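Listed next as structure tokens is one chain, alone, in the form predicted alone.
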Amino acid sequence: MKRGVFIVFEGIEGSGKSTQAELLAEALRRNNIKVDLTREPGGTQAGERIRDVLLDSSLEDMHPRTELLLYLAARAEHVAKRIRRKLFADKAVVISDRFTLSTLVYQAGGRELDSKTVSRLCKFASGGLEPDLTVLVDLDVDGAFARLNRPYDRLEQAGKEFHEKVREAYLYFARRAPKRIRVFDGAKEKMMLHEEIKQVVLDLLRIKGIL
């Protein structure tokens, strides 16, 4: 086995993707599978500091290009310092809460930056690394935000129209690549949804020779 398996969870705020990523990591560890659960922005010391800036609710007027470049800086550090090491040296299953697709849907879809430019910069920041599977936990915006019982961070303050555009962009990319981006219904009961996701992931791990 040349490397481990890279799985990414995506979805709008409140969709339940982070919970599902955690449940999957716990389930795989119970099967004695080496797992690294990480997140974006974050996953490294520098990445976590950048995350603090990006989600600071007092900075709502940040320019979209500034926002894009900060996300990409965090990703470049994440890939170089953590993800590649876990995948290639440790041969672990890396589960990341967000990755490149988030940038494409939030910065190109939501912020309406040029999609070709965003795509090129994403490839540069990630060094061309792509997930083996993207789990898209889909939920309508009203349902997702009804789950948020805390003060909104800077991104969550962007408004319903912005998040509707983000969700539409997620579904657009999923339609274009249905084998790589699997859509799951975020409205389902938490453990039922977990079992559905887990079965898809276990099938992938068998194909990759990890199980």
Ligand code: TMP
Contents of the next structure:
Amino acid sequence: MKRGVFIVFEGIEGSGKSTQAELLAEALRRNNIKVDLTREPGGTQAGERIRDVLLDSSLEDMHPRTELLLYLAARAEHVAKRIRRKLFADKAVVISDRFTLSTLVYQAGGRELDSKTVSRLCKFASGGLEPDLTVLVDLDVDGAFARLNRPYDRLEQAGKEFHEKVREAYLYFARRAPKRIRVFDGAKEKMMLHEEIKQVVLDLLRIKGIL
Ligand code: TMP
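Return the form predicted together with the named molecule of this protein as a structure block, the form predicted alone having already been given.
Complete assembly follows, chain above in first position.
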């Protein structure tokens, strides 16, 4: 085995992706698999500081290019300082709550920055690292926002139309790469959904020789 396995959870806010990422991490750890659960933006000291700026609801009018570059700065740090080490040195299963696909759907899909430019900059930030599997937890925007019983952060307050575009962009990428991006129904009961995701991941770990 040359490296561990890189799994990314994606979905709009309130879809349940973070809960599912945590449930998967716990289940794999119970199977004595080495797991690193992390998130974007974040996962490193600098990345968590950048996250605070990005989600600060008082910075509402941040320029979309500034926003893009901050997400990518957090990613560059995350890949260089954490993910590569966990994958290549520790050969762990790295589970990241969001990665490059978030940038493609939020900054290109949602903010409408040029998608080729965003894609090129994403490759630069990640050094070309790609997930082995992306778990897309899909839920309609009304259903997802009904679950957010806390004050909205900067991105959440961007409005329903913005998040509809983001969801559509997610589904567009999933249709283009159905093997790499698997769509799961976020409306399902939490543990039922967890079981479905876990089976797909365990199959992947068997193929990769981790199980
Ligand atoms: P969350 O991880 O708690 O959902 O919050 C992260 C927010 O940042 C969420 O609104 C999605 C947004 N985001 C982007 O817009 N672009 C990105 O590249 C990433 C990683 C997150």
